[in-house]
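First comes one chain, alone, set out as C-alpha cells in the form predicted on its own.
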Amino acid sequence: MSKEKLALYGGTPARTAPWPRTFPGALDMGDEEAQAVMEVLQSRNLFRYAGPSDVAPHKVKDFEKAFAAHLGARYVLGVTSGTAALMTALAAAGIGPGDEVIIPAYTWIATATAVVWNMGIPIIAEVDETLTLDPEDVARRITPRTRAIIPVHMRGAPCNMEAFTALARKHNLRLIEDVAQANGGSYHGQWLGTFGDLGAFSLQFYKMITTGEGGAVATNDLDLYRRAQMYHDGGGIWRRDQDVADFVTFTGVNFRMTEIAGALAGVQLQRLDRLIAKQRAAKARIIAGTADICHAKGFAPRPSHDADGDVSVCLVYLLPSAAAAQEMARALQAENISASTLFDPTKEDWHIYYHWGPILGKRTANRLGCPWTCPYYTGEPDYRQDVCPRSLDLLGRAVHIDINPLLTDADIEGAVAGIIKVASALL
C-alpha cells in the first residue's frame, strides 16, 4: 500500500468517528453512585469518624472492608490520592534519611516524589521489554543503603513479581507495589498489590476506577497497618474506634478519605472486574487482527510476565526505530486510532525519567536541599537524563493505543483495519 492512500497524506481515514475518551471508571458512573453520595449527604457526616447524624453511612469503612476482601488481603486503608497512598505506604515501612530505594525509569513522578518527601533517595532503574521494573537492572543498584524496592505494574501490565519477591527476601528489603495504573491486574492468579509488604493503589480520574482523587494501602502485616492508620490521621491512631491502645504514636500527616469518597468507591470497585473484561476483549481482538501484519513486518505488541493479568488499559507496539514509531503513531492518529509513542525527549512528559527536573535537579521546597544533602546520606545518585538507555530506547520505540470499556465491536474493526493499513504502508 502506497503513503498516499494514509489519512496522514491525504487518503481517507480508516475510521470517521474520534476515538473513545479513556476515562473507564468516570464514564460508567450512573444512579448508584448518585445515590450513594446522597445518602452522605442526607446524613451530613462527610468525616468518616463523626458527624452531626446518629446514623452515619461508614462508606470508608465500608469500601476499606469490601477492597481487602476483593484482594484477599488482611486490611486496607483509604486515602486521598495515589500519592498519598505510596507516602503511607512508605511511611509505613519506615523509609527515612539515608535510605534508598528503588524505582523504575518508566512510572508517574509521584512515584520518586513519595521517596524524597519521606527523606528517602530514589534510586532509578532500567525497564525491561514489558516496560516494567527490570529485576537484573534492580539487583545491580541494590547497596548497603536500599531498604526498598517499588515495582510499578506500568500501563496495566504485572511486574516480574516472583523475581522481586526473592530480590526482597534475599536482601532484607521492604517490598511496595505501585498498583496506581493496574488496578485489577494479577500475576499468576493473585491479585497485584498482595505480593510486598504493601500495595498501593490510585482512584484518580483516569485510573480503572475512580472518586476523582483518592487511593488505597493494602497490606496483610498488623503493625504496617496500625503504622499506616498513624501516618495517615496525623498520628490519630487513638480514635476509639481503633483496637490500638499499645501502640506508639508518631506524628503524621492528614491523608483521610471522605465519606463521599468512599461512596464513590464502593460502588465503583463492583464495576471493576466487568469494566476489565472489556477491556481484555477488546485489547485481545486487536492482537490477533493485526498478528499476521506484525510478523509480515517486524513489529509485535510488548510481552508480558502475565498477559491473563494484563488490566489491558492500553496496546503498546514495540516498532524498529523511534522515527518509524512516531511515524507510525501521527498516521494512526490520522486515521482516528488514539496513539502516541511513550518517549520523546522534545516534549516533556514526567512519566519518564528523563523529564523529572526536579528529580534530577534535587530540588524539593526546603532551602537546604534535604533529603539528599542529609548527612545521613552517604551515597550519590545517578541522575544523568542517560542513566537508563535502554528504557529510552524501548519507549522511544513504543507506540502507544488507549484501550478503555467503551470500545464497540466498530472500534475494534476500525482499529485493526487501521493498524493494518499504516503498517502496510510504513513498515
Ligand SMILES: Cc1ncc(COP(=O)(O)O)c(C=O)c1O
Second form
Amino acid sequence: MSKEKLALYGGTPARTAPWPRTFPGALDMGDEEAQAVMEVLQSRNLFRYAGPSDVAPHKVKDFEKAFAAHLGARYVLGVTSGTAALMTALAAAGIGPGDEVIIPAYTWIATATAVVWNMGIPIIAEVDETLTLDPEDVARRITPRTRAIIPVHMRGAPCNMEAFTALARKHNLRLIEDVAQANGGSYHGQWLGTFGDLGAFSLQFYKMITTGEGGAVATNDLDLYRRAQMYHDGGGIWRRDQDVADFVTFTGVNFRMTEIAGALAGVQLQRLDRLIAKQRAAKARIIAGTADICHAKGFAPRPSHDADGDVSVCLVYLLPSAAAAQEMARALQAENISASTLFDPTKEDWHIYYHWGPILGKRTANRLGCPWTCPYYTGEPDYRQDVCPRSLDLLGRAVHIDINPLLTDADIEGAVAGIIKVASALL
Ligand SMILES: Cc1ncc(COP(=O)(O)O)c(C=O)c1O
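I have the form predicted on its own already, so could you send the form predicted together with the ligand?
Then the entire complex follows, led off by the chain already shown.
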C-alpha cells in the first residue's frame, strides 16, 4: 500500500468516530453509585469511624470486606490514593532511613516518591520485554542495603511474580506490589496484589475502577495490617472495632478514606470483572485481526508473563526501531486510533525514570536533601539518565493503543483495518 492512502498523508481515515476516552470505571458509573452516595449523605455520616448515628451505613468497611473477599486476602484498608497506599504499605513494612527499595524504570513517579517520603532510597531497575520489572536485573541491583522490591504491574500486565516471590524469599526482602494500573488482573490464577507482603491499589480517575481519588492496601499479615491502620490514621489504633491493646503506637499521617469514596468503591468493585472481560475480548480481537500483518512486517504485541491475567487496558506493539514506532503512532492517530509511543526523550513523561527530575536530581521538600544525605544511608544510587538503556530502547520502540470497555464492534474492526493499513504502508 502506498503512503498516500494513509490519513497522515492526506488519505481517508480508517475510522471517522473519535476513539472513546479511557476512564473505564468512571464511564460505567450509574444509578447504583448515585444511590450509594445518597445513602451516605442522608445518613450524614461522612467519616468512617464516627458520626451522628450508630446505625448509619459503613461504606468504607463494607468496601474493605468486599475487596478482601474478592482478592482472597485477609485484610484490605481503604486509603485516599494509590500514592497513599504505597506510602502506607512501605511504612507498614518498616522501610526507612538507609533502606534501598528496587523499583522499575517504567512506572508512574509515585512509586519512587513514596519510597522517598518513607526516607528510603529508590533504586531504578530495568523492565523486560513485557515492560514490567525485570527480575534478573533486580537480582543484579540487590545490595546489603536492599530491604524491599516493588514490582509494578504496568499498563495491566502481570509481573513475573514467581521470580519475585523467590527472589524476595532468598534475600529476605519485603515484596510490595504496585497494582495501581492492574486492578482485577491475575498471575497464574491468583489475583495481583496478593503475592507480596502488601499490595497497593489506586482508585484514581484513570484507573479500572474509581472513586475520583482513592486507594487500598491489601495484606494477609495481621501485624502489617495493624501497622498500616496505624500509619494511615494519625499513628493511632484506638478505634472501637480495633483489637490492638498490645500495640505501641508510632507517628502517622491521615490517609483515611471518606464514606463517600467508600460508597463509590463498593459499587465500582462490582463492575470490575465485567469491564475487564469487555477489554479482554476487544484486545483479543485486535490481536487476532492483526496477527498476519505482524508476522509479515516483523512486529509483535509485547509478550506477557500471563496473557490470561492481563487487565487489557492497552495493546502495546514492539517495533523494530523508535523511528518506526513514532511514525506508526502518528499515522494511527490520523486514522482516529488512540495510539502513542511510550518514550520520547524530548517529551516530559513521569512514567519513565529518564524524566524523573526530582528523583534523578535528589530534590526533596526539606532543606537538607534527606533521605539521600541521611547519615544512615551508606550507598550511592545510580541516577544517570542512561542507567536503564534496555528500558529506554523497549519503551522507545513501543506503540501503545488504548483499549477500553466502550469499544464497539465497529471500533474494533476499524482499529484492525487501520493497523493493517498503516503497517502495510510504513513497515
Ligand atoms: C503505577 C502507579 N503507581 C502509583 C500511582 C499513584 O496512584 P494515585 O494517583 O492514586 O496516587 C499511579 C497513578 O497513576 C500509578 O500509575
